[in-house]
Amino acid sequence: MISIKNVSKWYGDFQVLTDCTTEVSKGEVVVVCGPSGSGKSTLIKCVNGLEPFQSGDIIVDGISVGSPKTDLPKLRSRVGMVFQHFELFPHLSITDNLALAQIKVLGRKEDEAKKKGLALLDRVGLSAHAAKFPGQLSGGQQQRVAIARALAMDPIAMLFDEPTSALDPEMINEVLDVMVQLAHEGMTMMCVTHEMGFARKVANRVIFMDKGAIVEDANKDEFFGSPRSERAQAFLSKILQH
């Protein structure tokens, strides 16, 4: 579904990343993980294009992402991303957030919108806000609406930058249940994240990365069994002891 090929991208002369390299496969759960500035987001966005890259290729789907000809917003639109911040126009009800895109990009029409938004927002456990604005609600019911925004889009693969770490502690467990039972249903994803217990309880494989690399690319038990690098197994001592 996803092929990352020696990728690599500068900032000017900073390399944030160097020579990525990795594949997921449909319906698999790929968590990205390791120390703040390792590259993780960079790459994620790299997948869909939020963020250019100078070497190498990512195709999404049979698609190459870094090719001139291809329709970026018509290859984001099938691939959801939900960000560390919510990023729900503060304007518009629940309704109207999860109505938005599939009318203005898929073309569907406004009551037909609707109700596949207000059917994820049921999904999501929120239905009883749906005529809400975004400031009524907290953190936590914020990310599972824009879970079910991006849901809405029918996606092929779902991208998590970070979901949580803008969350109230108690907040998180709603969010990751979500994320866990879309695992369960079989979506493929990739997600950056520190939460750990997510990784171990649904993850397939885990990548972690550091200065811009991957630094092992392991199924979930090897990675937290016996992490073959030093790297990994100190930024796992320090977190996993807490």
Second form
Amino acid sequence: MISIKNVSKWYGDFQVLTDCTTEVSKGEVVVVCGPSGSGKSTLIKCVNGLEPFQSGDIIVDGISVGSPKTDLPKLRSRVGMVFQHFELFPHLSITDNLALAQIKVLGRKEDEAKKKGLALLDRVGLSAHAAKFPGQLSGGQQQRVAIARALAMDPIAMLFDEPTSALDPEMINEVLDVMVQLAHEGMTMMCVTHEMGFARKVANRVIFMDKGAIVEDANKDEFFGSPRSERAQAFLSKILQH
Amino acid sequence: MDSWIELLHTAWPFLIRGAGYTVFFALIAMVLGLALGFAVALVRIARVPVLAQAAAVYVSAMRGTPLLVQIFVIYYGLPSVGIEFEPVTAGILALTLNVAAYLSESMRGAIAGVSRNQWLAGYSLGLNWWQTMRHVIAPQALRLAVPSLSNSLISLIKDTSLVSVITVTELMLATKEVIAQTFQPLPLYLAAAAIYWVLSALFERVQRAVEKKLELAHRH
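Switching from the form predicted on its own: structure of the form predicted in complex with its partner chain?
Whole complex next, starting from this chain.
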């Protein structure tokens, strides 16, 4: 489904991604972790072309992200993305947040789009909040709306960029619950997260990045049982200490 | 004092008609200026080759020269190269070109003030550049821009007085004409000042209503 091949990226002289290669198969859940500044957010943003990269290529459902001929908006409309800071549209009601791209990008009728949005809002447990504005919701609620907004486009895969890092601890689980549910339903997911409990529960594979490179790419049990690289071991022992 | 009241009573119809022209100039230049200003801001933000550079020069020139000089160039200068305007057209043109430059800078700043992540959120849903601008960025930028846009538009109401120099009988020239016949500058200029003030104050109320409306659609 998502195939990342030898991707490198530079900001000027500074190399942020070094020869990254990995694969996410259909229905697979892959967790990407690593210290901050390791390039994991950059890598996931390359997958739907939000960040350009200078060499290598990424193929999503047979389409090359790096090719200048690719219709990026169309590709992005098929890949859902959830951001660290939710990025709901503050000037639109929750209903309109969910409907906007369905109408403008997919050409759905307004009532159809709103109905679809409401159904997804119900699925993330927030149908009572449809008429509210993002600023009236808690962080956890906003992030669940953001997930529903991405799902409303009927994506073939979902990208999560640190979806719980900006949340108060008591709100993390409500978001993770939605993500776990999605994983169980067979959604293809690539998640940048430090939530190792989530990784243990639903991930098929865990990728560990450091200094812009993929240091370890192993199936879950292997990763948590006996990470091969020293850096992954050190990282794990730090975040699993408590 | 009685003579002042009598004087203003006589002068009133002329001043009101002049004020009508003032409002007419201000409104037309406002509408055209907002449209042109938005176009200029877009061209510069999208970094359209050639046009963006031209827009930058235009903004710099308009903000860097007095409106009075711009009016003279358009009305008295351009005829020498075969471009002639009626006074009203020349006035609207000068005011529009001038205010659009200021408005475009306010809009550009406000658009830049919307977080880059909002762009990414729009793009991630498949919206293209224009759709993201139109439905995600511009509405948020508008809210940020209202105070500074209003500043320029209030200045515009007062700047209309400058087109009196090209024989357009707006409020300022109407006042001068009445003074020429009555030789009573103080009460008449004060009356004109009061009318400008009332117009600006009315506009401030519009501004507050707009701000409130945008605030409502952006609740926290």
